[in-house]
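Heads up, the chain below is alone and in the form predicted alone; it's given as structure tokens.
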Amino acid sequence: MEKIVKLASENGILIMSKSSCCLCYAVQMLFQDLGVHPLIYEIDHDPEEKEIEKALVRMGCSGPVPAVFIGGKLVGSTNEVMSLHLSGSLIPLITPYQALSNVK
């Protein structure tokens, strides 16, 4: 989906959330305290919901949501990101961003 593809290309980091998912705010919670600061996308607050959450998954996201782009590549859902986390990889992947997100 083209809406899909834009944010994630104009947003170092785009998590694309629902407003009451607590996974996604599990993932938003862990950006922060790397201290960066994505783009959240609320699916539940675009008429396109369905859309949005089919797209993610034809991705190759596990579930719709948290779907994690990051450098406009799809990095995964809340298993990934914890992945890469814990294996240390994620770190590499967001420092380009860290920066960006403190300049205000």
The other form holds:
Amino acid sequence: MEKIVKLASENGILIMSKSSCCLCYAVQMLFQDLGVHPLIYEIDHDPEEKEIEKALVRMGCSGPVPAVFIGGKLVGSTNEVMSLHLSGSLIPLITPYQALSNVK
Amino acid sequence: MNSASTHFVPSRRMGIYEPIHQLPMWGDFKGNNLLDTSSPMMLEIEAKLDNQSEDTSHGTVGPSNKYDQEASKPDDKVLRRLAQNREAARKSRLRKKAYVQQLENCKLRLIQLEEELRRARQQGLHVGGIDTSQLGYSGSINPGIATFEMEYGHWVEEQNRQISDLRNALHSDIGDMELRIFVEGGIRHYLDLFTMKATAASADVFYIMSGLWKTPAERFFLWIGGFRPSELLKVLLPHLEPLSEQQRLDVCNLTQSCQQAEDALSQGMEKLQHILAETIATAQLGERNYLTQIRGAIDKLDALVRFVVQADHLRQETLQQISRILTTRQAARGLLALGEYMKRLRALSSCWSSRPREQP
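The form predicted in complex with the partner chain is what I want next, because the block you gave corresponds to the form predicted alone; please supply it.
Everything in the complex follows now, all chains and molecules, and the chain you saw is the first one.
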């Protein structure tokens, strides 16, 4: 979906979220703890919420939220983020974005 | 037979909502709906039979004839009255018989249900030999949970067997290839538990969150329905020595990542608690009509299932990561240490619950 691709490419780290989703909040806290500030896009405040949800599911996100994009690419949902972090692979992915405060 | 509606018996003890069919109320049996007695022929036949019996005793009264009313009117009335009385008494006896029969049936059904209940409870009683009467899961029987408790009992028995095998293997001359099989089996056994827990969480998430299948000492360390992965690593570390420098660094990084992931999930849980509290307390407390709030809260509880599953996923990842960092022999020692640690916690619970109480 164009909107998602655009958002993902414009922001180093993007989390597609819902304001009521506490697991999304947990993922957000993890990234903050690691020193980065992802863009949190709350799809429940978007009129196209349903379309976005379907698109995320099509892209392979089981949540459908949280859906984490790093460097324009879909990393996955909570499971994938946790697995990456425990295997030590998450930090290398976000290092380029650590010093910046989410500027293009 | 009668038009009474089926009575549901919500037993607080059993929590089994079943129509114990037509739990008889005596009131249902009153009235003429048991037998059709409105037919005049019944009365006439009764009257005839009664008259014949009266013939033998009195020998005077002839068969009542409804055309011969003028002469024997008072006698007819009396006879009719007597017949009606006899009929009423007969009906009453039949009703009583039917009522007692229904009671007997219900009694048998009750005994049957209580037996099922006892058996279901007993399934959960033998959990690693620990007295589970203190587990306190005395809510209504949830088949998903009953199944889980039974499966967990088997899981603990298998766990004890595996620990024993692992101990023997480590003390023998067994080669790394063979030891690897024990290690992989051990890890798979934990993964089986997480699968069981996921199913049980869908059945009753509060049961899993409260760690009700665990012994009290284990429950003391509870974090989102299970053990805290970073704590686990700390417990295991001394048993993994000697470690290479690279391994030490990897274990340290893994512990830190674990802690960060745990903190993130804990913060998410706090937010969920906050939202749940807000949902229930919306509008004003003291308002009588709070069903909307309750229904809104139920949706939030689904999120709780996701957290439990996520926490178990973290435990699973931790186990898999540590086994990648360690050699086969170190991993075997680690699994043994973990199994023995859990076993000691269970033993602590057992000792604690059977300790002699202080006399005042």
